[in-house]
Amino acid sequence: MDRPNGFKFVGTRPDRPDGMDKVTGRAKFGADATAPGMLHAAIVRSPHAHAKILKIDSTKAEAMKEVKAVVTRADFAEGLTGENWNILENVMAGDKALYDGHAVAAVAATTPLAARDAAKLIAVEYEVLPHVTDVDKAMAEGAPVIREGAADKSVPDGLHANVVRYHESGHGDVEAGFAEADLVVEESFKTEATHQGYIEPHACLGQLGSDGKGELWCCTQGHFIVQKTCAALIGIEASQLRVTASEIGGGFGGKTTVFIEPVALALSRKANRPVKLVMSRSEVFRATGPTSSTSMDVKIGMTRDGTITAGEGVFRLQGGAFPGAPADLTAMCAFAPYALKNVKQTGYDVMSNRPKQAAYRAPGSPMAAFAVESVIDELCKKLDLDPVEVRLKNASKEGTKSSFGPRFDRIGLVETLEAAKAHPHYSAPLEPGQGRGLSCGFWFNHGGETSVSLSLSEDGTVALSVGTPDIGGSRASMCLMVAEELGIPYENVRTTIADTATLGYNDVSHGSRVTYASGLAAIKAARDVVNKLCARAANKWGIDKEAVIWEDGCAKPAGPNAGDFEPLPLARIARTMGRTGGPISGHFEATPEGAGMSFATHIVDAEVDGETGQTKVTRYTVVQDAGKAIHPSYVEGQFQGGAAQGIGWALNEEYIYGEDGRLQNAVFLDYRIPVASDLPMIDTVIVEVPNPGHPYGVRGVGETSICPPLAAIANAVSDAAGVRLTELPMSPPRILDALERQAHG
């Protein structure tokens, strides 16, 4: 590590760079934009789960005086094919409309109540097909078809045309590990898509003129991706669209890819007039990615001292009516936590007549730990051995052959795993009708293309711009990144999410990225700024640059063979810099590889009413490796917030189609979040196994919190109620209808 004594400012707690401007209403977020003479936009959406569109008038709307444009899939780009034909399908419905909530037109009028009444005018023609929302339903014969010809070269022949992708991965021989089990214990599970339930719907303002130069506001998770994929599907060049990124009520996935901007720029193309649109919450539910929902097989052999001698797992994930679903994450992450010699894993990503699914938190990642966390619970249970003392024996190591291929770096899941079994919690006593559960949870990590650039101001303050929209803090883990650098105060650095037209592409805030990738970059910037530093003072000075460090924030001659000169603090080289060689700044640009996996071990307890099926978490506690906190306190809220997300998951949240195929329970009254009376106080332990490729040893955080919950939840919820709940969420009627049928055999 480059700081084997500690750090001066990283791993401190100092208050947030943006928590003046939020907590006093002054950050401004995608809805709180304006331009003058600015429109307001309407979407008419298919109340249909599966309808070719034979006709769209919009005459009555056309004629009404404060409407001023109108737009269906004819004023996009054409020819486009991949992943933006894609996106582009669900922006704006082509031939036929896929699901409920399907866009099919839009209209821009003077104001919001009037471009409302003019979608009710547009009238469209159906004809109404057979649908499926079922993944199960959706791969059987004779299913509907949602789209022929949309499954890739991975597909064996012989599936149903609404499989797309195929995913086969292992080591080993399975048959003969199961035969050298002393149990084996095989179990399907089911999960209902759930959304992000980010509390700031879609917002947007577009501007767009006849020659071709636009501009975007928007409330996004990655600005640059949405610069690039709204030029391909409006037809222009990206870099004649300029996107800023406005503060983000929430994203956790679900703001990564578009929705509503390309149909903002389409209307004020054909308006000359910049567009406001905004989702209604109905419309974030009905038309935004939730995460898919699942159909999994899991199979397990397990010898008497504990040891797994085998584990297989069939994972079924439906996308929506789109190519996407992560069924290739979910298989790779499922027995991630454990080293076996016999693993297979499969997936298949599965087309339904549901909205385009979206990343949620670790993508597939929460479902495969359920599945495989609850298969291990029971063996244990059935083996009667100590379930941390079980996954301690099989945990992954350094060295350890995943069971998608390749070998583990560094990694802390038995530091996870050892401070859970110490932890007072694990030991505690249990109150009648309480159970406990544990789980483990794995996520990747990723790099990305990034891009920063630092610079000095002649008082010794730094600015620093990045590419990477704030949804976690990462501001005030810049700040102390480059402030540790500098060695300057955490107060002298600003960090500002620069647009695109500043700054070089960066890859989108996710994959837990942000902290690991652009702090690398921060760091590389701020290190470039450093040998200018050294360079000025050495020229100030007479002597080589060589001769020069830089200790607390000042150059320093590196000993007495380079003279005895007084150090020079950065403010004071800062301050005579026009006359010295002009502006300092800092600029580094990379996809980094380095991203260290992540570990997480949850236990939760719970309690059961067996008459009324209701579930109540009464304690919780997360122990997770980040490799380095930099903010610890945004560490723990990123802990905390991937366990109360997991709660409402396994409780509480659910898609609900009717027979007709359109949703049931498209706003928060009917789709029930958890809220402060329904979670316990989450204890949070911070573990830190430095990551190799990372400076100072930062892993992401942001994803792996919400690994393991749902797994560790339903265990201790099967442990309470003395039955194995197996579908989620586990709702008080499930719960009730599991107790019925073990009371009868």
Second form
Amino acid sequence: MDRPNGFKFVGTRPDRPDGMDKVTGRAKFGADATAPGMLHAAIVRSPHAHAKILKIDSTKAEAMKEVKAVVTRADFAEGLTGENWNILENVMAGDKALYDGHAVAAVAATTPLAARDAAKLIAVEYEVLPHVTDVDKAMAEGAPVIREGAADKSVPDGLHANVVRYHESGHGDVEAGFAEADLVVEESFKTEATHQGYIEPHACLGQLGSDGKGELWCCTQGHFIVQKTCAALIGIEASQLRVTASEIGGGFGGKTTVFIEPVALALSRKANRPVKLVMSRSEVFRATGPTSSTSMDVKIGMTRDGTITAGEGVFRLQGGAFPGAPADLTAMCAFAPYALKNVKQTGYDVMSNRPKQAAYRAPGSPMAAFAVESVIDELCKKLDLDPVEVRLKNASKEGTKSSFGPRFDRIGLVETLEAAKAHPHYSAPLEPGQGRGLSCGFWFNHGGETSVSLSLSEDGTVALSVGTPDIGGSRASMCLMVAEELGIPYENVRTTIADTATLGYNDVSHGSRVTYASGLAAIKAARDVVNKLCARAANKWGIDKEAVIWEDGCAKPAGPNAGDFEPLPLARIARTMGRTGGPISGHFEATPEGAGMSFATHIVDAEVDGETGQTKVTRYTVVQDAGKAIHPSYVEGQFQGGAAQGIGWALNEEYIYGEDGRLQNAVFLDYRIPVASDLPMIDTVIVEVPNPGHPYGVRGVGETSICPPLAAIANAVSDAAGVRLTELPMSPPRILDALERQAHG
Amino acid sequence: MSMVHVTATVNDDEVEFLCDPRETLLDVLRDRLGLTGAKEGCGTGDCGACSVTVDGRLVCSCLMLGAEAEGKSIATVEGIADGENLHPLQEKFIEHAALQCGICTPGILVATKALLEKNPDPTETEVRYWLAGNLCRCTGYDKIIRAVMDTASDLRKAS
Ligand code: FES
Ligand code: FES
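Could the form predicted together with its partner chain be given as well, to go with the form predicted on its own?
Shown next: the complete complex, the earlier chain at its head.
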């Protein structure tokens, strides 16, 4: 950390710069844009889980006078390979529809209603094929093959063709470790797929003219990747497409890829008019990325004093009809919180007839934690040990060789456990019928390609351009960091999300990277500006640049030897910059690697109604290491949001497929995310163990908050119900089942 | 299909529009009147992002037809502030960081304003149940509830 004198702005809680726009309805989200002559589009989707597409007949639709274009796979690029091919295949089906909701054609018409009517007139002839949606069934002998030859070289011989990636890691000798244990617990777990559930459906407005130049407006976590991918899928140069990110109504990982954007562009190219495409909620559920569903086996050995002697896990994830389920990340996260002599983890990425999974906050880690932390809880119960003490005893620290390989740098797991232990929640008495659960969670965090620019105005304000869409208040954090460096008021910094033609490449807002990486870049760009400001002052005073320092928003002589000059505030230098050498701006571009791994500990109390199987979370506390909280309110917000999503995942949310392979609950009424009356207040404790890889010590906070809840809630529910729950969600029927099994012993 | 002619009041302004009889009030507000503050999160009455009041009653504008607005007085998020002055709820939402992405915010503001007009002294539980029809995926509701309770208490002190 390089601010020994502490912070002036960082750590305060000013109003966010986009607050006014967002409370007045002025903020422009994906679906809020219009263009002259704009058409509206609708997509035709497969009602079958797996089917050959024999014929698409759009004659009747095209006969409607409102219809201006119809596209099918033939209107997209050919010859793609790798992930671009997968994405195209997902965006618009080729020979086969691979899941219920898979897009097969699209139409653009003069009104949204006409587009919907026209979509109904497009006749698709299918030959229905056998399907599979369950992960265990998809890798079992005889399961229908989703795509021959999709597996890569990592997959050992003899596995079903639907197993497309394989991961194995660990160290030591787990069998020897289990032999040293006083108790070994082995358990199998299943989790259903859940959806990110952002309230804003995907929406975009695209224009691709006959000059080959395109404009795209869309809600996305990363407009640069949208630019690259769309250009590839429709067969133009990326440079010919300018993408502007709208305000984004939630993403949580689900808006890190494209679904409808290439379709809007293809329709626009054909109709030669701008095309707006907005998904309905049921399209969001059926055709955008849910998480993987999982099937997992975990075995852990422990001595009577609470030392873990070995841990072993097998993690099977189905990620829909494409490779890419994060089986490797799931396996790598599973035992990360613990310093283990013997550990082994195996991951299987399995294809099935479901939508292509997408990232959802720390992809894979919550499921892995559910399995591992449940087994640790069971061991604690059976050996009569305190769950915090056991975790403290085994906790990973700086220098620990991690379960996935490298040694940890400075990390804050122990600090979160100590803070949880000291929190009044941990020792508060429970009401009858309530149970308490605790869990740790881990996420890697990410740096990623980043570039920002910062320019000074003559009025003494500065404008920062970043390329990472603001998904949870990051503009406020950027403004705070720049204000800190320049020593000017927070209000004098304006942060804008620049489009793809204005700034160099930026990775997506994912991996909890924005406050870390864009923040680091903003700080460095501000330092670049400070250098230039000092040079102007040095020039004016006729002294060496090295003899000028920047302090409290002013250039000052470095010491008595440098001379005796009045401090020059930023605004004064700015006002005259036109005459003293021209505009001043700073920039920074890098791929920072020190994202700083992140840990959390959650404590939950839950109450289970034995009659109905209904669970109520009665108290919730999140303790997480933020490294350094730039704007604590938005850090707390990330903690609370992750916990709430975890509560939904643990108790309610799931993709329900019928025998026919169709998704049965593609509306919010049936896919029930937590509502205000389901939840308690969510208490937060921000732990700050500085990340050595960031000038202020920042660690990303967005994802780790969803890692512990599944396990913490399962542990609380198991405690309250007196029976171990091993399947998510712990919906009332599953709880009643478990109680029944327990009663009949 | 022939269009329906409708006259209504939106945020105290007289408006006239033609709409397809199948269009919802939300479609009309957003696509015909340019008031994009109300959002479509679901179109099935489950998320509350489209909340408006019609003659003072809180409704999901995605569940009402545009044609049904004839003669009605509609209030949307765009009408909550009094000119340049934000409504206390709007100020408290910013102050308490009661929004992350902000897509649910217009609906939640309209809904909570309606609540406080009916019940100036709600309990936390009452606020939670009143807002049970407004989904927020980002915040876990904690800061939203605090912002509403704090506004209610300020408004009571002021009156
Ligand atoms: S859009 Fe009306 S309730 Fe969701
Ligand atoms: S702030 Fe994003 S949905 Fe509520």
